[in-house]
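The chain below stands alone, shown as structure tokens; this is the form predicted on its own.
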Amino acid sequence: MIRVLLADDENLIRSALRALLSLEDGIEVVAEAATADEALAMARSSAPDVAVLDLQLPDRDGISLAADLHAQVPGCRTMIVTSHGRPGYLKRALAGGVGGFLPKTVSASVLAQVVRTVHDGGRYVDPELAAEAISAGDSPLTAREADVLELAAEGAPVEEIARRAALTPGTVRNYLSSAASKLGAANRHEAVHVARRHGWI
């Protein structure tokens, strides 16, 4: 019997892969959380064999909770389920040890297959998603003006940017205008929308 925990914070798509997943022989949906440190709770206390996470959860995405999932329950193999299948968000995933990344319009037969193969220690990645991730490239951006632009991205100002990233106001300009200039974009407003269309932020 394979021993499924489900993470998703909407409550009518996590009803729905329990269901679904509970018509097939050999799958056992034995936890479900809405947040990351519920499931990482739950897991600690259930020993799941396969974790299927949401990307996006309310508290931090599930490639991170992937990774705190393979160092805190070794037995416990990951995939994620997305409505937000971005070419950076799979690669990230692969490089974290993620064995399955599909988006949430699969049919219930393709999800069971996964949540096998994945257990098996095999890996599957969405065929449209994969050929997306190959055309799209890596991202020419280095990890610290990655994470200047995703604070950016919440509209704060340059002092508090430089504050929070324990920066000078001037290198804070220096890395978003870097970025813009490489993503292509006017301002740094086009650049996270440019970054997050191609999930490198």
The other form holds:
2 protein chains.
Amino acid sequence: MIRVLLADDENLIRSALRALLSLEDGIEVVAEAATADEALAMARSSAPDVAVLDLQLPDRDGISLAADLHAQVPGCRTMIVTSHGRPGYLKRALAGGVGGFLPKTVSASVLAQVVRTVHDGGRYVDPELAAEAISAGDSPLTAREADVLELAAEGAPVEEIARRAALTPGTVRNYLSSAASKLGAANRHEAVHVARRHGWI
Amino acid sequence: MIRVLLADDENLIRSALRALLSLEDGIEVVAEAATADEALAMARSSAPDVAVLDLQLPDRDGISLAADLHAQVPGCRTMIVTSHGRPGYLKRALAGGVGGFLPKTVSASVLAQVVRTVHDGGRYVDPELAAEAISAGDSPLTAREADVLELAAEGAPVEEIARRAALTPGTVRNYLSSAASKLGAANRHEAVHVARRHGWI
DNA sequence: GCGTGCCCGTGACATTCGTCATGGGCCGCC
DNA sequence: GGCGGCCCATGACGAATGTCACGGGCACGC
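Switching forms now, from the form predicted on its own to the form predicted in complex with a further copy of the same chain, please provide the structure.
Next comes the full complex, and the chain you just saw is listed first.
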């Protein structure tokens, strides 16, 4: 019997996934969590075999949660389901030891199959997502460029970004400028959109 | 027996909802669609009693789909479920004759209950969402301000916005400026974020 | 009919932003 | 050690943007 933990902030999805997985032979849902912290606590007490995580939880993302689970819950494998299949996330997830990565557009039978695959130590990523990730390639941004661009995402003026990043306004503009040109954007706001679409920030 | 149509682009959610609703007495899922067009076509042929729509479908939003359903499928009531409970959407949905509006964080039993309520001609909106909508109030933006702000959402320069809106660049800047000041934003990009958060664009 | 609010435009000004050149410090690699 | 890449900064220039004042046209309600 594969013991599964579900983490998703949407109650409806969670109970629905539980219903779907419970119909499968050899799969049992032993815990449900709405937040990453909750999931971590539950995983420690119930020691599931596989954790099915939403990419975006209210407190932080599923990738960092997966890393914590690997560190703190021995024998617990992880997989991620998401609504928004950004290529960058997939790459980060795989680097973080996640065993499966699926969009929520897959069918229930695929989901169950992947749970089994991941449980057996295998890996599975959605073919379409994989293709996207390959064609999208790595992020061309340097670490600082990505940082600064992320701070620019809310539309804050350069000066505020500079304060929050502990940088000079001039430096911020240089980074934003170089990020925008790398992304083929006319300005930083368009750059934010491009980077978001690729999952680079 | 209440005949239900499901429209959601995420296969997983759809089959999960089907599983959940099928467990309920007196509810039967008669059709599933992944897009608005598909949903419309299916509704015409299967004439469901209640259509459960995702707010965001790939081709257009659930609110306009609901309007079409009301017009083209007599006797079909509609309700909307969504991941992102923006107040503005709720208001628009209600104005469009939608009978129920729920976040996906609700439990399965609430969902089933609301399906029944809507089927009986009643209305239900999530209390939390309702509170948000009331506190957020109406959009302070005029029609044109909202239009222009929407075009500004992708980070396009003023000149392009002007072309797409068939306006003078100067006028565009005036609208953006007034929109930003109404929204308490320092610039148009921040204004876009604020307006998005409230569901005003 | 008159005020009010929205629509659309112009012109001018100060500020912010994008771009470029340039430089120093740091690290890793050949 | 030299080279390249990243990090951080400065200064300066032109372009884009935000702000303000002002104008006319139009629809609506009192």
